[in-house]
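Presented as structure tokens, the chain that follows is alone, the form predicted on its own.
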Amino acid sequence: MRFYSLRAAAKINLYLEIIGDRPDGFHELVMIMQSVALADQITVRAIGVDEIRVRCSHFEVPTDQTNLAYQAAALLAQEFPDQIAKFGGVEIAIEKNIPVGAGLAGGSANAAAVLVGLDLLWQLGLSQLELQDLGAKLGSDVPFCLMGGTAIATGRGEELDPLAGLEPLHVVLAKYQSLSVPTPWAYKAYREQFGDRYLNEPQQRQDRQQRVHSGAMVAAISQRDYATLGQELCNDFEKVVLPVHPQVAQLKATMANLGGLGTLMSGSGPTVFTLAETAAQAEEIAVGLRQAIPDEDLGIWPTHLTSTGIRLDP
């Protein structure tokens, strides 16, 4: 049986600004996204029958049609019916290392890995841009998960402009395992509280995007000014998530007091991260956090930033 094994990297948001509403019902965003080395292992294997099967040992991960990895395979089967007829169906095995419901795009990363794996397995010969266009049909984070590295994401998150890499940096991720924050709730709560500030004219939205492109954080990334980068970390979702989830607010405050370049909640949460300049500093922060919050429910993952989103294992 032919198979491919891939590493699907998690992502964090170094910057997330909600600008306004879009005509398609999504929110207009400006984000700076970053891949981290914490990754799921995805294996796509030909099974010789016209089926899509998903298996995962993690109890919170569905293995039916609601799984985004399944949807990625179904999309390619729909787009390229001759190939699935020629090569047969696929079994998708997911080994979860990225925490579930964490604001780290684990599901989107899995879907991106399936797109890459099936492109190889079914010999589709798709370009990176073609894969990203397909990924955008599955979810706003999938195109970035395909590209990886460091990038500005605009639109609803699918329009990407790569930035200089930040691979020398390390990061400590922390999440209460039993806690999740539904992204639709976070958007709804933000709209209810801050919708009167939305920029809904196209020119206003475009101007705001351009100001971020030329702003302090992008300059800090290009100049490798890590101190300024840490100071410029920003996430609009903190305004609605932290007041409702004081446990996450306290986690952020505790991590910020342990040092590092800067601390922020990623995406709609509830994962909090601290950037660090070295592996030793990241490990020191992780140890200090475990001592400060000796809660078995708190997962802590020291890792590093990476330039790749999906990587094929040899």
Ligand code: C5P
Given for the second form:
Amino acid sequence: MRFYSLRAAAKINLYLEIIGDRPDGFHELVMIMQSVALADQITVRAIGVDEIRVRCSHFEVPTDQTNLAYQAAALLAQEFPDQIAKFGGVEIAIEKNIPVGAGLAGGSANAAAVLVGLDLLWQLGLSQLELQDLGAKLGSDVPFCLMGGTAIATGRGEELDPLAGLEPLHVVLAKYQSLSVPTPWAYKAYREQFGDRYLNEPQQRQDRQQRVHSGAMVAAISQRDYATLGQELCNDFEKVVLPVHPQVAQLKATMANLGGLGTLMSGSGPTVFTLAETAAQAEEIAVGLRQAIPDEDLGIWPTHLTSTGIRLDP
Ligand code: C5P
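Could the form predicted in complex with this ligand be given as well, to go with the form predicted on its own?
Full assembly next; the chain just shown is listed first.
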């Protein structure tokens, strides 16, 4: 096969708690991550020449070495030089549907799809765990994007424990298209404001993680108690992003008033989502939101939760 086509799912965070600083300069986290059906389409195609090329349908996405999808291919080429010598280089085409700079891990999902696609194209035969270990070198969210579904993520976000799926649920995502929040800024702002509360003792950290493992949200997920799940939604980044971007705070308040199970900002934002029990309810919320905020800059995406991170197209 000379090319593979893959769907790379976005993610939302149902829970995100920043626990403390790590010796590697990153933050210690405990999160509950969830894949959503809104996805980019990635094609990896063998080209005769020994090169990595990236094309993207979205003008804001770089196609050079700063693109995480490029870095994913470069990492595999470096780890497996014989295979690239045998099969040649690759062109990566990215059809963007996931909003950019949104807190939805679009870039990480693209990198995850490239790892899966090149594993096939270059016949590497990597296991899921090997792919996840390589993914962790690219970015903290890449291992989850590879695994997909519903999971508790700890460490930098790369240590994953799968949870029971939430596939019956739907979700409405909303983002002001012209607004993006750089993740490094959000972490820095959080450290500046809340760094004095960080827990840095291993035992304290474990206790905090354990509190989530045995907490109300995980219990609600396993019992399919969606009302409680909606009430337990929580994201520490809201404390720094919402005060700086009142437009996002207003969006969250408007969405919360339209019903659904619960409303939260995803990751470092600025996407806000509302969980819904049915497709009809999600559609109703999307229509209500459009009426409440008729600003063309506001993108609204009704979609559903999914158990799949990366899906290979037939
Ligand atoms: O791993 P990733 O490339 O997604 O991280 C982007 C930035 O977010 C990092 O440079 C770091 O500043 C911050 N980060 C962090 N702690 C994490 C994950 C990310 O401080 N657990």
